[in-house]
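Next up is one chain by itself, shown in C-alpha cells, the form predicted on its own.
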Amino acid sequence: MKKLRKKIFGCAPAHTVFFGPGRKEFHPKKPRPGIEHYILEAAKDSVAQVKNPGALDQGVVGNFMAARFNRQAHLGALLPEACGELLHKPCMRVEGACGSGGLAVIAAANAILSDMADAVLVVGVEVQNTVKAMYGADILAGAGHYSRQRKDGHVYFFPDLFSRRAGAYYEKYGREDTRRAMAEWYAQAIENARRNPKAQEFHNADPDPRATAMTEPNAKAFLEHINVFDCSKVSDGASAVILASEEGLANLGVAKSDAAEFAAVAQCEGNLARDPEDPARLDTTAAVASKALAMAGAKPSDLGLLEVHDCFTITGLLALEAIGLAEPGRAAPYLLDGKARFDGECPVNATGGLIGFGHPTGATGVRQVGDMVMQLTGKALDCQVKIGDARPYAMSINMGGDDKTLVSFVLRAT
C-alpha cells in the first residue's frame, strides 16, 4: 500500500446551518436562501481563519445536482467571489452524487500530492428544498443508474434501495434487534445534534427518541422495511476547509497545532450498472475502509473518533461492519452496547451525522472532514469527545448512490 509521499493538513473549517425541515425557522412556503448564499457563507468563514489568503492556490466545489435543484452550474467560478484571492486561479466543480464531498477533497489532496498546490479551498454544498420531494427523489436517483433503475423503482427512490438492504439483513441476521439498533441509532443521532446549534435536529425535543424510531414501517404509507426516521432528511447547507502542505500551512499564517494530519487518503469505485451481490453488506466500503487504515498503518481498533455516511440507520449499522468495528452480524450488539455513543470506546457521528446533523447531499464528504479537523483540534466545543492515545485516529466514510463512489480519510492530531 502507498503511503502519501508528503505531509496534508486540513485546517479553517467551517459550515453553515444545515436548513431544512427541522429546523424552527423553517417554512417551505418562505423565502430560503439560495445556493450562491451558502457556497459565500462557507468559504468566506473558512477563509476568514488564515492570516494570508493570498497563499491559496486552488479552489474546488464539491455538488451533486445544483443544475436540477437550483439551475446552476458552474459552481467553481463562485469562489472568486468569495475569495477575492482566488481570482484568475484554478477553480471547479467535481461531482460523485451523495460522494461529492469527499471527491473535493481529494482533489485538493491530488493537487498538493502532485506539488501543482500548496494550498487548496475545498467547498461542499447542496440546495435540496427547492422542489417537491416527490421531485426531488427523482432528482436524487440520477445517483443510481438510471436508465436500468428508475423505471422500474419505487416513488422514494433510495429510500426503498436501502429499505432493501434492511429487509436482506433482517433475513440473514434477525430483525428485531436490528430495529432495536436501527432505533438506537437514530436517537444517538437525534441527541448528538442537540449538542450543535448547526444542526438539522439541534430543536428536536422528542423527549423518547428510541421508541419514536421504533415505529412500525408501513408499507402502504411508505415503505416495508424502514420507517420515515430511519432516513437523512432533505438538507441545504455547505461546509468548507483548507486542505494544505506544510509549507502551505506556513504561508497562510496557520500555526500545526490549528490542523489536523492526513494520515489515509482513500477512495474506491463500484460498478453502477450491477446490484449489490450481498444486499446486507457494504463491499465498497469495506474496501475503501481497508485501503484507508492500510495506507494509515492503522487498525479499526485504533478509531477513536468515526463519521459514517448514514444516509439511513442500516446502512450506519452495514458501515460498522464494513469497517471492521464489528463483526458480519453483530452491528446491533455493538451499537446496543453502548460502545458508539458520544462517550463510548469509539463515538461515531458526534455532531449528528447525516441523520442528525442533516444532509446536504454535496455538503457531507467536506463537513466530514471539517468535523475531524474541529474534534482533533480540541475545538468542537459541545461536541468535543476525548481522543486519546490509545485511539489516536479519526476515520471518514463518504458514499455516493448505492455503495458505489466510497470516499475515506484518517486524520490524526498533530
Contents of the next structure:
Number of protein chains: 2
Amino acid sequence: MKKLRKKIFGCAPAHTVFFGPGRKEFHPKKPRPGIEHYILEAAKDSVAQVKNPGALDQGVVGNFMAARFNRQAHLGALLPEACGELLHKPCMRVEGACGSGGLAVIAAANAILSDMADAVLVVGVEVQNTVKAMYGADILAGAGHYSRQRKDGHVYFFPDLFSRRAGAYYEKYGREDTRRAMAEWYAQAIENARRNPKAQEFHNADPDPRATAMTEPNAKAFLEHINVFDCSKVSDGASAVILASEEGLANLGVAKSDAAEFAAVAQCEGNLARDPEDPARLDTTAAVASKALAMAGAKPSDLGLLEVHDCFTITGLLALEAIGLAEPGRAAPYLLDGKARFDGECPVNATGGLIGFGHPTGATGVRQVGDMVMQLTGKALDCQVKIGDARPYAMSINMGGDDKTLVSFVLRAT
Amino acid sequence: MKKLRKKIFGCAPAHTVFFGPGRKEFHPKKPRPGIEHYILEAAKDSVAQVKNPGALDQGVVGNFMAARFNRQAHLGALLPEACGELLHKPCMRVEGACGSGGLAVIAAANAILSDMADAVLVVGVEVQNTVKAMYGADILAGAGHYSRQRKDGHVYFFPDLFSRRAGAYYEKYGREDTRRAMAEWYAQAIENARRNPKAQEFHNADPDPRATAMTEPNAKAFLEHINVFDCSKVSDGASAVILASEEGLANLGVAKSDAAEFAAVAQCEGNLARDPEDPARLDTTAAVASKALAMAGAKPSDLGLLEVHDCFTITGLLALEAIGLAEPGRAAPYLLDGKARFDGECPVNATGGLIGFGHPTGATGVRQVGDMVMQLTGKALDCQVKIGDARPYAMSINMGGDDKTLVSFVLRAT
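Form predicted on its own already given; the form predicted in complex with a further copy of the same chain follows:
Below is the entire complex, every chain and molecule, led by the chain shown above.
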C-alpha cells in the first residue's frame, strides 16, 4: 500500500446552484447560463475564500462531455480567465465519464505530492440541459463501450444498464425489501436536499416521497426494474475546491481549522470492454473502497459521513455493500433501519447526493469533496451533521460509467 | 523554480502508422480501424517491450475529441483491456486540445514524482478521419473559445487563426523570406518523413516539395496567408511510452540504456478567452520553453534535437523564436541556413513532425516523447540523428489551441 508522502488539505469549497428540472426557476425554453459561466462562478467563489490567490500553483478541471453538450473542449485554458494568477501556470482537464470530478481531485493531489505544486484549484463542471433528454442519453452513452454496447442498447442507455443491475439484485436477494429500500434512498435524498438551497430538489414539496418512489416500474413507459425516481436528473452546475500542502495552506492564507485533511486518495479502473461478472455487485467500487480504507487505516465502522455516487438508487445500495457497511444483499435492512439517515450512525449524502443535490456529471466528484470539507470544518449550515470522535472519517465514492472509473477519498478534521 | 524531486525515465516507445490522406493505402471510402484498435495497438506494442508488465502502476490516455469524432469518451477505462495488469489500478484520460498528449506525459510524471507510482503507461490517440474535413474543422474549433470565436469564424477555423498569425508576421518582418522559410519547413518535413515508414507522408514522392510549398495562398479557395502545404493534415494514430522511476525501470526489467532521462517537465496555460497581444509571437510557448530550459539548466545552444508542434509551418517558425534559437523575426534565415535540417546543428522534427509524420491530435505530445527516447537510445533507425556531447539535450514543445496549452520536455541520454 502506497502512503501519502506528505499531508494534503482541502479548503475553500464552493458550489453553484445545481440547476435543471426540479428547480422552481428552471424552464426548458428560458435561456440559461453556459458552461463558462459555471466554471467562473465556482472558481471565483472558491478563490475569494483565500487571502492570497497568487499562491495557487496549478489548476485542474474535471469535465465529462462539454465537447458534445457545449461544443467546447480545452476547459483548462478557461482557468486563467477565472483566476488571472493561474496565467502561464499548469492547468489541465481530466476525464473519466461521471468520475471526472474525482479524477480532477486525484490530479491535484498528485501535483501536490510531486512537489510541483503547493496549492491547486480544482473545478468540476457539466452543463447538460443544452439538449433534449433522449439526445443526452446518447451523449452519456460515451461513458460506456459505445461501439459494442450502444447499437443494441436501450434508448435510455445508462438507466437501462442499472435497471438490469436492479433486476439481477431482485433475483438474487428479493424484490420487495429492495424496492422499499430504494424508495427510502430516494426519500432521504429529497429530505436532505430540502435543507440545501443549492440543491436541484430544494424546492421539492412532495408530502410523501416514500410513496412516490414506490411507483411500479413500467418497461413500456420507461424501464423494467426502475422508475424515474430511481434516477438522478439532468443537471447543470459546477463545484470548486482548493487542495494544498501544509505550506500551501499557509501561503494561501487559509487557517488549518478552515481545512480538512486527506487521509486517503484512491483510484481504481475497471475494463470498459467487459460486462460485470455479477451485476448484483460493484467490483471496482469494492476495490477502491478497500484501497481507500487501507490507506486511511480505517474500517467501515470508523465512517461518520459518506458521500456515495447514487446516479441511481440501486447504485447507492450496491455501494453500501461494496464499502462493507452492509453485507452482500443486506443494504435494504441497513437503510430501512435508518442507519444512513441525516441523524443516523453514518449519514449518507447529507446534502442530497446525486438524486437530491443534482448530478452535473463532471462536477460531482469535486462537489463530494467540497461537501466533506464543509462538514468537517463545521460550515455545512442547515446540512451540518455531527461527526464525533467515534466515527471521525468522511468518505466519498465517485463513479464513472458502469463501475469503471472509481475514485475514493477519506477525509478527517484537522 | 521547482526541481524534479526524483529521476524520471522514458522507455518502451511505440507508434502506430499515422494514417490518413497521403498514405498509399488510405482511401476515404474504405473501412478503417477505430479508436480502440489504435489504443490497443500502441499500448500492446509498448508493453511488449518490458519484461514485467505487472510493474505498471498506472495508466494515462491523452485524447482531445474522441467524444465527437468517435462518440467515445472514458478512454482511460480501455487501458485495462489493452494491458490486463492495469485492472483496478488508477487510469485517467487528460485533455488540453492538441496538447492532450503532452498533458498525459505530465500526469504520468506527476504520478511518479508523487510516489504513488513507479511506472506509468501513457497512450496518446486520435482518430479523426471519421468525418469530412469541414465538419472536422468545427469539431476542432472546440480547442478555441467556441462561444466567442466560432460564430464569425472562418469555416476552416484553426487554419484561419494561424493564417492571420502568418499575415501579422509578414507585416512585421517581411513576406518573401518568410514564405521561403515556410516552404523550407514543409520540404524538410517531407524529406524527414520519407525516412519514417510510419509517417503519413512516407509515400510522398513530390520531386520538388520546396517549389510545391511556394504555391501562392488564395483567400478565395482557402486562406489569405497560408496554403494547404502549410497545414498538417487530418490523421488517425496512437503513440505510447512508459514513464518510470529508477526503481520502476528495474521492476519493469528495462535496462537504463534503453531509457532516456527527463531533465525537465514543464507546462504553461494561456487564457482561452483572450486573443494574443502580438500575433507574430507565441507568448505561452516562450513561457514554457524558458521554464523547461531553466529546470534542465540548459540554454538553447545546448539543444541537439528539437520536436516542435508544427500544426502549421508558421507555428514552427514562431516556436524557434519562442524557444530562443532564433531572435524575433529571424526564424527565416535560421531555417534557410539549414540549421534545423536532419544534418543541421539542431535537427528539428527528425521523424517528420506534425506535417510529415502526421498529427493525430491527442497522440502528438506522446509521439514527440517517444521519438526523443528512440533518438537518445539510438533506436531511431533511418531517422537516427547524431546527438553529441556539445548539444546533449532533446526538447519538445506540444501545443493545444492557439498558444494556450503548452507542454515542454527536455530529455537526455542516460
